[in-house]
Structures are given as C-alpha cells and as structure tokens.
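In structure tokens, one chain follows: the form predicted alone.
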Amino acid sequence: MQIIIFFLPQLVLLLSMVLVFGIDLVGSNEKKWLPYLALAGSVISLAISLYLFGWVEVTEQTVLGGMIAIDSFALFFQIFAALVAGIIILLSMEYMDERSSSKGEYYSFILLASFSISLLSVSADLIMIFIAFELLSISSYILTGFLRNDGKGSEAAIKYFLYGSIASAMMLYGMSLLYGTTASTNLGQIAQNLSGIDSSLRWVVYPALVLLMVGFGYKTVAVPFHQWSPDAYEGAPTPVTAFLAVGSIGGGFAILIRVMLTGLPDFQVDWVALISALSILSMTLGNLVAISQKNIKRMLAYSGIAQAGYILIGLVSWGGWQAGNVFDGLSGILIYLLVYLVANLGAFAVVIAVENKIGSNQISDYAGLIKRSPLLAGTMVVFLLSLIGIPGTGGFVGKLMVFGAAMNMEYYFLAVIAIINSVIAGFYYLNVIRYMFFQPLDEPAREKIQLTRSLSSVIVLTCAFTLLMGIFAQPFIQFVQASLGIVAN
C-alpha cells in the first residue's frame, strides 16, 4: 500500500496525460477545456506530492527487483515535476490558442514530459534509467517541433533529436561497459560489486564513465554537450524552451547524482576531476558567449549553460551528509534547482507576454518596456537580479550555498571561477535592465501590454517565491535538506 501510495503523483500526471489526449478524440467542443484538464492533474499532483512529503513516512527501499527506487529525494522531484507541468500549462494557454488548434496533443506530451522527470529520478536500474531518459528525450523532441508551419521549429528539433540520438546511443555503450564490467544493472549491485572488482578491470569503467557524461552532460547543456540548446531554445515555441531550460534539466541533474552516487561511489575521484572540468568550461562558455547575443531567448539559453556549471559545483563539492550541514553540496543542488524554477520559468512568462504583443523576441524590443508594462519589467529585474545572485533573491541563496560546499571542501579555485563568472554574467542581464528601463521607445505611442489571467498568475507568483526564498530560506532549506534520503543512510 506504500508503494502504491507513494507513486499515486506519478500515476496522477499519467493519467492526466491518457484523459486528456482521449478527451481530445471525442471531438471539438471539449477542447476548450483541455488545458485546465491537464492544469488539473498536475495540481493534485502536487498536492498529493506534498502530503507525502510533510505527512507520510517514508521507507527507504527499492521495488521491482530493484528496479525503483522509494525515497525522499525521488519525493522532491516529483513535486519538481508537478511544479514544471502546472507553470508550464498556465504559460502555454494563450500561447497556443493562437499558434495551434492542437491542443490535446500538446498538453499531452507536456504531462508526459513532466512524468518523465518524476520516473528517471526514481530509476535504480540502468535499464530503467534508460527507458525514462529516452521518454523524455522523445517528448521534448516532438514539443521543439511542434508548430509544423514554423521552419525554424523544425530545424531545431531535427538538430536536438540527431544531438540527442548520438548522445543516448553512447550513453548506452557506457552502460553496456558496466554491466560487462559488474554483470548487473542494478545501481546498488553495481556500486557493490566494482568496490571488489580486479585491479585489472578497473580501467573499464573509466571509458564508461566518460560515455555516460555524454547522455548526463547532453540533458543537462553542459558544456561541451550543450550545441543542441541554442538553436532548440531559439526554435522552440516559448513554453517549451522554458520546459526545457528547467523541467530538461532537472530530470538530468535528479538522474546524475544519483548514478554517481549510488553506483560509482568508489570512483569519486575521477567523476569529480571530470565534472569539475566540465563545470569550469560551462560557466566561462555559457556567460562568455550569452554577451553578444541579440535574441533573449538564446541569451537565456547560453545563460541556462552557466547556471547548468554553477550547480556542477554542487556534485563536486560532495563530501559526505551530515545532519545541519547546509554546505553538502546536494543541498545546494536541489535548492539551486528550486530558485532556478521559479526565476527562470518567471523570466520566460515575461518572455511569452511580450512575444504575444510584439511577436518579436529581440532584446531590443524590450526598450521602454517600463512604460508598456510596469508590471513585466518590474518583475523581469527580480528574475534577472536573481539570476546573477543579488542578495535579498533566491539566487544568492543558491549560489552562496553551492560556492560555499566549493569553499567547504578547500575547491578554492573552482570558487574564484564560478564567482567570476557571476561577475561577468551581470553584464548581458544588466543589459536587458538597461533596455527596460533607460532606452527610449521607438514608436512613443505604442499600445500598453494586456497581461491574460494565467500570465499576471505565473509572474506575480514566481516573483513571490523569488523573493520569498532570497529574504525567508530557512524553511526551503530544511524542506531540501529532508530530500535527502538518498545520501542520509
């Protein structure tokens, strides 16, 4: 009973996902509900992951012949995915009743994307774990390319989709070495036996353990797997390219720690010499090329690359959980991903509502948006302050707690690195500011920006939380800190 229990979001967003695709069989009069059918599912979702999470004990163990794992990290992610879906819905709304009379499709692959999320953070087996990346995978490509009319969709999820096929096909040759290397896919039996294994195989795992950052790195735009986002995130209808940069990403970083942790733990010293270098290069990268780009969508991509390298540090600093120790790294992963969430899917709700008005996603429409829409630019600097880790936003949370795991575990240089890069990443969000607020409007008698319910919702509440977790942290501190059932036996 648990086990059924604990999986009841999981089964929630699924069956979301089947109702309203069916519905969407039936014929054209019920369309006009789709969308807060599948709002819905992902709110019960939440709600049930929440009760779980403050009410019901939870066991740690795995099913299935250890297939699944059952534990509050899995917990948090499946509110994270509930969290993606419902945002993700409220953005799409308008969006798309203008650009596609699709919409059961549409809301059907965004509740199975999210379903994805919540199944690879609870994958255990190498087996499974493939089956829940390539669900993802397969949506995400469909969702890029889902306005058939627009060239530059389809170009993008023909690039992500070749990108994404190359990376899942060497992933699986890594895992393929494992389990020749340890005759088990099961993550614990793998860890258990490499930790016995003959000095003369040991060398195996190191070519695996390459090819596996490869599928890890891809899901996460870590450089120097990160070629696909640019163009997919440019191409992509708005609300994908911020499920994407956020719902993408965190299955990737729910998926890589707990490989490394529960199956390569023996072989730390080399995952954190790789992800350092890979951390290293993503910051300078992403932050480096995102101050020359015009479109903002792709500056928010270059920029998800650097933030991508900023949580890296997490991983790498990981030194071992103890009970009131906020600087562990995973905590400042799983709270880096939180304020993530909410800034950024807020600055693409801004994105959205100036697209719709302008159809034009140039940061130089943004000039004089402060007298268009008080609202969107007031909210845009709290994204964009948080973003750069400005104290008083969830940012500097997040960024204080990775930097100061880093610091912790003497990673000094990697520190410096990561605080530089800060530095350099308020340029190009400063220049939006900048736009927003001192460039003159080109046509002074542009009309004001109408905001729809779902939008002014979205935006209005992501900038609360922005704030809330930058001025009031302890309690979303404690609630990852308690997400860590995975690393606190």
Second form
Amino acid sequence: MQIIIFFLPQLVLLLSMVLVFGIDLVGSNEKKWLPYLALAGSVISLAISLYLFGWVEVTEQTVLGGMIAIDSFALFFQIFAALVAGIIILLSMEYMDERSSSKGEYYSFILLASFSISLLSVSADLIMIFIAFELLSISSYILTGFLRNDGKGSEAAIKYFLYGSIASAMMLYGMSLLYGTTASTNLGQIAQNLSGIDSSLRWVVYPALVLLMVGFGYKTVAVPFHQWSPDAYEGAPTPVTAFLAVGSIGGGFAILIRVMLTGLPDFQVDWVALISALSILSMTLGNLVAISQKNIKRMLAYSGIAQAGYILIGLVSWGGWQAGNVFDGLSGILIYLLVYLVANLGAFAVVIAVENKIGSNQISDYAGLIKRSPLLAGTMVVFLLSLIGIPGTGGFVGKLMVFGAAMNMEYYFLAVIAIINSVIAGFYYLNVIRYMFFQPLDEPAREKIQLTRSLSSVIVLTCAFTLLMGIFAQPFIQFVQASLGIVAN
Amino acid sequence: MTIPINWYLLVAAGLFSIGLYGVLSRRNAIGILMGIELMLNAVNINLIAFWRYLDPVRMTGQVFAIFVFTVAAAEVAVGLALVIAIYRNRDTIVIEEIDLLKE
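Now show me the form predicted in complex with its partner chain, since the one above was the form predicted alone.
The complete assembly is shown below, putting the previous chain first.
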C-alpha cells in the first residue's frame, strides 16, 4: 500500500489527461477552462512529487515484478515532467486559441507526453522501456502534426515519424539481441548475467549496444541521429517545439542513464567510447550549423543538439558513486537539465510572444525588439546568456558541473572541445541579442507587443529561476545530489 | 532432427536488412512504412526464437513480442493518419517532393 504513494504524481497526470479528454467530448459547447484543468493536474502532480522528494524516505527498490523502479532519480524526473507539462500548457494557451479549436485533444496529449516522460524514468525492464519510449514518441508525432491544415506541420510530423519509427525499430533489434545474450529483460538481471559472460558472447553485446544508442541518440538528439530535429522543430506548433526541445530530451536522458548505469555497467569502457564520440560530434556540428540559421526555431534546434552534446559529457564522466565528490558527472547532468529547462522554455516563451504578434520566426524580424517590448528583449538576453553559460546565470553552473566532472575524471580533451564549442556558441546567441538591441526598427512595425498573463508569468518565473540558479546555486546542487540514488538490481 | 537457433537468427537478420534497405531506398512514404514493418517482424522472430531456446519456462519473450506488434499497430495507425494529412496538404506522398522545410 505504501508503494502506491510513489505512483501518485503519474496517476494524477494520467487522470487529468483522461478528464480533459473526456470532458471535452461531453456536450458541444466550447469549454474555455479546459487548459486550466490540465494546468491544475500538472500543478498537483508537481506538488505531490516535491512532497515525496522532501518528506518521504525513499528506499530504492523495484516493484511489479521488476518492471518499475522506485528511487530518487525517478522522483527527480517526476518533478521534471510535471514542470514541463505545466509550463508548456501555459505557453500554449494564447497560441492554440488562435490556431485550433480542438483544445481537449491538444492538452490531453501534452499531459500524456509528460506522463510518458515520467514513465520512461521509472522503467527498469526492456519491455517497459519500449512501451514508455513509444508512448512518448507517438504522442510527440501527433502533437507535431497537430495543426492538420498547416503544410509545414504535417511535413514536420511525417519526417519526425519516419525517423522515429526507424530508430525505435533499430533499438528494438538491439533489445532482442540483449535478451538473447542474457535471457532476461530486467535491467538488474541483465547486468548480473552480463558480468560473467564469456568473451565470444561479448561480440553480440557490442552491436546491441550500438543499436540501443540509435534509439536513445534519436531521443536525446545526438549527432548523427539528429536529422529529424531541425525540421520537426521548425514545422511543429511552437509550444510543441518547446516540449520536444526540453521534455523529450529529458526523457531520453533519463532512460539512457538508467540503461547504461544499471543494465550495462560491465561495458562502461565501451559505451564511454561510443558516447564521447557522439558528444564531440553533437557539440561541434550543432554549434557550427546553428551559426548560419535564419529561423530562430531552427537555430534553437541546432543549439539543442549542441546542448545535448554537453550533457552527454556528464554521462561519459560518471565515475561510480563517491561520497563528497562535488563534480560528479550524474549530478552535472541533472543540474544541466534543470537550467536548460528554465532557460530554453523561457527563450521559447519569448519566441511564442513574438510569433503571436508578428507571425514570424525569422531572426531578422527581432530587429528593435527592445523598443517594442523591453521585458521580452531583456529576459531573452538572460535566457541566451544562460544558454551560452555566462557566470551569474544558471547555464554557468550547469556547464561548470559537467565540465568539472570531465576534468575530474581526466577527460581533458572532452573538456577542451566543450569549452571551445561554448565560445563558438556565443556567436550565434549574441547575434540574436545584436538584432534585438542594435538593429534599426522598420517603420510599419513599431507597435508595442502586449503580453498575456500566462506568457508573462512563464517569462518572469523562468527568468527569475535562471538568475536564482546562477547566483544561489547551492540549494539546487544539493537538490540534484539528493536525487542520485538509482536502483542497482 | 531439431532446427538450430542460428537458422531463425539468420532469417531474422536477413529480414531486418531487407527492411532497412527498403526504408533507405523507397521514395514513397507507404513503402518506407512497409520496410519498418519488416524490421519489426525481424525483431519478433528474434524474440520468439530466443524465448524458445533460452528461456522457455518464463513467458518474457512472448510477452515482449506481443507488445512489439501491438505498439507497432498503434504506430502505423498514427503514421497513416500523418500520410493522409500530408497528401491533403501537398497532393503527394513521395518523400523527396515534401521539401518545404529546408535551411
């Protein structure tokens, strides 16, 4: 009975999804308050998961026949998923009001996708991982193509769908090979059976590892499995882009970390080599291609690829559980995900506010934004500086922790490449700031931009947290260090 | 005479490769979907063969295979809906002609 309390955050998300979907079907009148019901669901889920995190002793264990893991690492991602759901719902309100009349479906799919992020983070069995993975993928495809009459949206969705299904089919083939070598689908059992494996069977695990990385690489947008992301990000409705850029990546990292640390610890040398190669490719290619982008959603897509590369460094630099080690790779990943969540969702909130007003995502249309809305331009500076990693913003703390972990484990080449890449990244982020502040404003476009309450609350909150995490980082670092417990077996 | 497990694994590997080739070479979105189905069926053959030869007491492999084709059906339903949406917007489902999104 005490176990059920750990499922409450997920059950609340799922229940509110069913409620939103069901109530929308009853009667034919338009229900303006449906988004608020969805918002209430995600806020309650967030509150329960924060309560569980702070006040309930978590004993690391697997339940339901080893399918589900209960640990503080999973609780961290419950908080993450509920936060993402709440912020995306707030971002969507004005945007979707103008473009679509089917509110019930839209908000219930946002809730379902967020639910599947938290389901992915608790999965401790290949079958469960596959189901949660597909639940997240399928609801993301639907959300991407949600505006059916928009040619770009449908194109983005079909490209995303084809890439995603190929990646998950390859991941499944890897899973079947892993099942074949260990005769089990439970991650802990797999680790046990792999530890005494003879060297001829190791040659079956290597291709399985590579194939698994195809699937996880697609979810975490690591190069060379990133090709879907720029197209999907540009064509999708902007709040959905924000979801893909933050939520979907977070889910991918949750499952990547769990599979590598609890399922394949004996192959750490091999996956470290594989993931560090992916990380270098992602950082370099993401940053170099981002420079030439003219559309801000595409630019944020490539910047997201680069950020995924930085986060992967944290997994490479994971050096086992050591007490008192500040620069631990895993806590680096978690704090990086948190700062990336607030900074990136904040940046997308500004993009949505501008798009609602002028209907364009071209960076050149951001010219003179400071005159049209000082709040938008000012907070966008904070978000972009945080994405660069300037001291005083949250991004600096995230980068410090991840790169520090790499130095700690003596992966100096990774740290050097990452720092060079951060400098390159400064160029295209600062370019947006240059447009907003120093480019002259066209004559017909001098209207001020008015913000709705939902958008301005997101922008102010995320901006406050970005600065707070940069200046008073200690409580946040303690928070992620408390969420490092992962079930071993 | 019992059939060794290698035979099943070879068939599965062949089917997977044919599916992957189809995915990479087809221009039509429906053709690509069929290639993906072949890849998923290769996975199912693998799972059932491994279950039968390694772990016949527990049902893990069978259950996994059932989940694979159930989820695959859901995925294809969404995929076909997306194909219809793109056909309504663009009057084509040839992937190379769907090129609004480019840098």
